[in-house]
Structures are given as structure tokens and as C-alpha cells.
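For reference, the chain that follows is the form predicted alone, supplied as C-alpha cells.
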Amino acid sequence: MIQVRVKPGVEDRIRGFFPWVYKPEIIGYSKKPEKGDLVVVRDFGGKFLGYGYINPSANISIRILSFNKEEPVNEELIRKRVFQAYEYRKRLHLDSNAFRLVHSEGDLLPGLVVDVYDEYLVVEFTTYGMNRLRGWVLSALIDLLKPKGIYEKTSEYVSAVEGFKVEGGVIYGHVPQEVLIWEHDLKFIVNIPEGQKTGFFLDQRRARRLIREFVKPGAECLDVFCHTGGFALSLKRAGAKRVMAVDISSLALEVGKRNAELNGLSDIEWVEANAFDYLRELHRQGKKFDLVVLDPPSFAKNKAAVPNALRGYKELILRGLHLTKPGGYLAVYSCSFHITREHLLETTLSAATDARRQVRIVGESFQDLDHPWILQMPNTLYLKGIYMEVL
């Protein structure tokens, strides 16, 4: 196996369970190594610090996977992580047939995200070295879930970062167009070849429970980026009188449509429109609402685009005040591990200065626990929420 030595001061952080090291941080290889090959690191004076994978031409160039010398990379070790991630999630006892079963570095596991849909998986490699492993990966899944079929996602993103391509598509078995799975007492049809992400926001599952506790009865509510209804159809259920839903994509509207007929749920009025010209449009309006809901996608994949993403919830979150009732109650969500908890705080208290409007923080979510975060690698704490009322 590949031997890779580190930069001195390295080691600490590595030896901290910090499982990337970063280009510039290797000093040295007993061998140049190829994209995905198996290494093991170690320290500037040769001493044993984890095994991994590489990819020599990405920043992140080693991710590991193992920190104990006798736990070296093989099909075993995958086998092994695979089942105990299964049964981390057995443990919580999630209200819902679909729940994430591997979240990447969450799970030892970095390079992998599996989400189960009832009788189906989806996978998604998000690095070279763990799409090399993808036959071990496939294997341990198989044989643990005995899953109907299991359709692969990918990401133009991460193939141009990562440097390679696959199909994607159905991979194993078969998987239909539309899958329905349940969450606590909702029913919802995901699309899993033509979805985002994985065809559902599973990650929002405990925020979708937290909403209903704001929704006073006969509430008119507002949910913005709602894709095929998550958020929509729970205000309902709690008890709110009429929801507008907004989106940009009119195949995720669609699907909300026929997920309210589903649940036998009403006056909830779907709009395709591009969300920040619609806020503008509901403010020179004068709408208010009892509660608006914000969760955008992603504004910032890199560091490099923080200053700009920052801007734009900002003016989400400007206009979302400017469309609460007093004490009505905005929730704002950011998805991105580059906008910080801090960022969207500071971001909604200028937002607030500049609308002139006074808020109390009344509640904050995170990513649900099947989408678990490691404590000594906070880019795996991704998902933020803040609920405010505004008084």
C-alpha cells in the first residue's frame, strides 16, 4: 500500500479524527499514487495515522477511513461500517419508511450518501476513491437490505471537483419512476430519478414536525422553495386555514399537487414563479401571512461564494419580514456547512435592522438524527434553521 507522509502539525488534527488531509498538506509518497488508490498516512516522522483513499488532483486529496492500524481499508471493513449504520438507524425508530442509511463521513463511510425509499435504495459516490470501492459498497447493501432495486444519483458538481463520471441510472433490480413513502401521518410520492437530491428532503423530516408547533389554527402560511409540499401539506395538517406554495420547478409542483389529493388536503394554491421576484411582488402587494417558511437550496458550495450567499438570505430574509404579520412567526433554513449558524443569525438580525422589525428566536432545528454529525469535523453539521417571531 501506498505510504503518504504529512507536513509536521498536521498530525494533531488528524490524530483528532479530522479524516481529510488537504494538497498542500503532504510532503511525500513511496510511490506516486493514482487516482483512488488505498494509502496509508503517516506523520513527518513516519509514524501511522489512518488509512484512506487518494485522489492526488483534488484538494481534499486523502479522505480516511480508518484512524486504528489493525482496521485496514478491505471489503470487510465496508461490510462492517454499512451494517453499523443500519443499526444506528434501527435504534432511532424513525416514524417513516425512508430515512438516510449512510451519510457520508457522518458514518464513517466519506464519499457514500444511501437514502432508503420503502423497498429501494439510491446511492450517490461523491468522490473518486470511494467510486472505486463501489463493489464492496454495492455488495455489503444488497446482502444486508435485499433491497428491490437501487438507483444511483449523480452530480456534474462533484464529478468536475473529483475528476470522474459514472451513468448513474438504475444500477441493481429494478426501480420504478415513483415510489410512495409515509412520514409520520403524511403520505408523499418521490420521484427519485427526476428529484432533488435524492428525490426527497429527508434531512427536513424533524423541521416538517417542529413547523406545525407555529401554525395557529386558521393560520394563513407561506412556504417558499417548496418543492413537492413538505412543508406545505404539514402546515395543513396542523391546522392552517390556507397555504401558497411556491416553487420554480413546475414537475415539483406538480407532484405537491398530487401529494395534498393523497392526503386529502385542500386550499393549498401552487405557484411556479422564480421565489425572489414572487417576494417582491407579495411585499409591493401588501400580503402578510402568519407564518413564512424559507428554505432555499443550497447558495454556497464553496467558501468562495459566501459573500454572495449571504446577500441572497438576506433578502429572503428581508422579505419574509416585510411579509410576517406582528406576531406571526419566519422560519429561514440554510443547507449550505459554508453558511454557519453565526452567518444566518448575523444575516437575520441586519435583515431585521433594515425592516425596522423586532424578532424573537423561539426555536432552532438541525439536520434529523439519521443525517448524524461528527463533533471533530463540523462541515458535517450542514442543515441550520431559525424560527423567530416578529413582534
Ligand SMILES: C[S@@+](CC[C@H](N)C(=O)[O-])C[C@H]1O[C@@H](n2cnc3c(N)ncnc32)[C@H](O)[C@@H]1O
Given for the second form:
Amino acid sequence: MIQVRVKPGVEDRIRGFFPWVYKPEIIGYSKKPEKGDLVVVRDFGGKFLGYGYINPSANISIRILSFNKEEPVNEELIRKRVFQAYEYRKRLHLDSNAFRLVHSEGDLLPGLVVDVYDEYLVVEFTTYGMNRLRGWVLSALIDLLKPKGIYEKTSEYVSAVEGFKVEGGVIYGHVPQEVLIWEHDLKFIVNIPEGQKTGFFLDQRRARRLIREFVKPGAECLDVFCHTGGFALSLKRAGAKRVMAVDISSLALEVGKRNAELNGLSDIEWVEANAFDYLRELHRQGKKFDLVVLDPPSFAKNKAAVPNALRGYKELILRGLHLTKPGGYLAVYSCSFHITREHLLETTLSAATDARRQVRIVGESFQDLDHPWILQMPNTLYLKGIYMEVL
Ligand SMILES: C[S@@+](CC[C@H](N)C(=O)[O-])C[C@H]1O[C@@H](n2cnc3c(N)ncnc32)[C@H](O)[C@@H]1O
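Given the form predicted alone, state the structure of the form predicted in complex with the ligand.
Below: every chain and molecule of the assembly, starting with the one above.
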């Protein structure tokens, strides 16, 4: 196997279980590597640090899969990791037949995402190196879960950063256009081929449960960036009288409407609009709600995008504050790793100052536990939510 030596000082971070080696940190190879080759990472003095795969042209050049000298990367290790990921999920009592089975670095399988939707799996290979191991991954998944079908989703990141193209589509068995899942006491239709991400925002499962605590009987609620109605339906189930649900995607709204019918829930108004324009319009009309949810897509895909993203959040939160009745609740989420909890709190403070509203923080949430957050790998914590009472 190709040996890679890293610059002095880098070893401390790797020994602290941080699984990435950046391109400028590499000082030499035992042999020139090809994209996706398996490598042994060694410190400056030649001591073992980990086993991983390499993409010499990418900024994150090496991703480590094993910090244990006795456990090189082979089919057995991949099977073990997939098995461990599954065992961990079984212990979580997620109250759903849909969950994230493999969360990339969060499961020591960098570059791999696997979501389970009832008897079907959706996989994403997001690095060149993990894509080279796809045969082992797929056979482990098939043996362990015996799915009826596997669908491969493509990621823009892959072609842009890692330099390979994925066709996507059904790669094993058959996968229907729509799969029925349940979460808590609600059913949802998931359109795997055409839906966003892998089909459903599984990471907000906990938040969709928590939000129910803030619904007063007969409340009027607003779910902005509603997708297929995850929050809107939860709010109705918790006793809201009426919910207005806003999204820019007609497909998501179409599925949302059917989800409401499926659960026997009425009085949800589905609005196809750009949230920024629509919130401005609601504010102009003087509309007020007992509870407002803001769950936008990621505004900051990289560090450079943070200042613009914060401006976007500020505008949204400001509008959300204006639209919340005194004593009502506002929940705001960010699903970008680059937007930290502190960013979100500071932006909320700045918006509250402009809106002249006092805010009491009444809760916080993170991505649900099937999207594990590894303390030594800050990038694995990406989704944060803040719940506030607007006084
Ligand atoms: C993170 S998802 C929301 C997930 C949803 N809350 C759930 O629980 O399933 C973000 C949603 O924002 C929508 N979206 C993106 N840009 C938008 C915009 N400018 N205005 C309205 N909706 C937008 C997307 O279509 C997507 O459904």
C-alpha cells in the first residue's frame, strides 16, 4: 500500500481522530498515487497514523477510515462499519421506518451516505475514493438489510470537487416512484427519484417532534420552506387550527397536499412562492401568527458564502419576528456547517434589536441522532435550531 507522510504538527490532529488530511499537509509518497488509491498515513518520523483513501487533486486529499493499525481498509472493515452503523440506529428508537443508516464521517465511512426508506435504500457516493469501494459497500448493504431496491443519487459536489460523474438511478432490484414512510404518528409519501436530497429531510425528525410543544390549541401557524409538509403536518397534529405552508417547489407542495390527505388533516393552505417575497407581502398585509417555522435550505455551502448567508438569515428572522404575535413562538434552523450556533444566535439578536422585540430562548435542537455528530469532527454537526418566545 502507498505510504504518505504528513508535515510535522499534523499528527496531533489525526491522533485526535480528525479524519482529513489537506493537500498542503502532505510532504511525500512512497509511490505516486492515483485517485482513489488506498494509503497508509504516517507522521513525519514514519509512525502509523491511519488508513484511508486519497484524491491527490482534491483539497481534502486523504480521508481516513481506520485509526487502528490492526484494521486496514478491506472488505471486512467496510462490512463491519456498515454493521456497526446499523446496530447504532437500532439502539436509537427513532419511531420511524425511515432513517439515515450511514452518515459519512459520522460513521467512519467518509464519502458515503445511505438512507433507508422502509424496504428501499438510497445511496450517495460523494468521494472518488468511496466510489471505488462501492462493490464492497453495496454487497454489505444487500446482505445486511436485504432491501427490495437501491437507488443511487448524484451529488453536485462530486463532479465539481472530486472529479467523477455518477449516472444515478436504480442500481439494484426495483425502486418505486413513491415510498410510504411513517414518522411518529404521521405518514409521508417520499418521491425518491425526483425529491430533494434523498427524498425527505430525515435530519429534522426530532425538531418536528419538539415543535409540537409550542403549539397552543387553536393556534395559527406559518411553516416557511415547508417542503412536503413535515412541520405543517406536525403542527396540525399538535392542535393548530390553521397552517399556512410556503415553498418554492411545486412538486414538494403537491406531495405535501397528498400527505395532508393521507393523514386526514385539513386547513393547511399550501402556497407556492419565494419565501423572501412572500414574507414581505405577509408583513405588508399586517398578518400575525402564533407560531412561525423557518427551515431554509443551506445558504452557505462554503466559508466564503457565510457573510451573504448571514444577511439572508437576518432578513428571514427579522420578517419572522414581525409576523409572530406577542407571546408567540418562532423557530429558526440552519442546515449549514459553516453557520454556527453562535452565528445563528448573534443574527437573531441583531434582528430582534432591529425589530424591537424581546426574545426568550425556549429550546434548541440539532440534527437527529441517526446523523451522528462526532465531537472530534466539527463538520459532522451541521443542523441547528433555535426556538424562541417573542415577547
Ligand atoms: C431544508 S428544506 C425544508 C424541510 C422541511 N422543513 C421538512 O421538514 O421536510 C428547504 C426547503 O426550502 C425550499 N426552498 C428553497 N428556496 C426557497 C425559496 N427561496 N422560497 C421558498 N422555498 C424555498 C426547498 O424547496 C425545500 O423544500
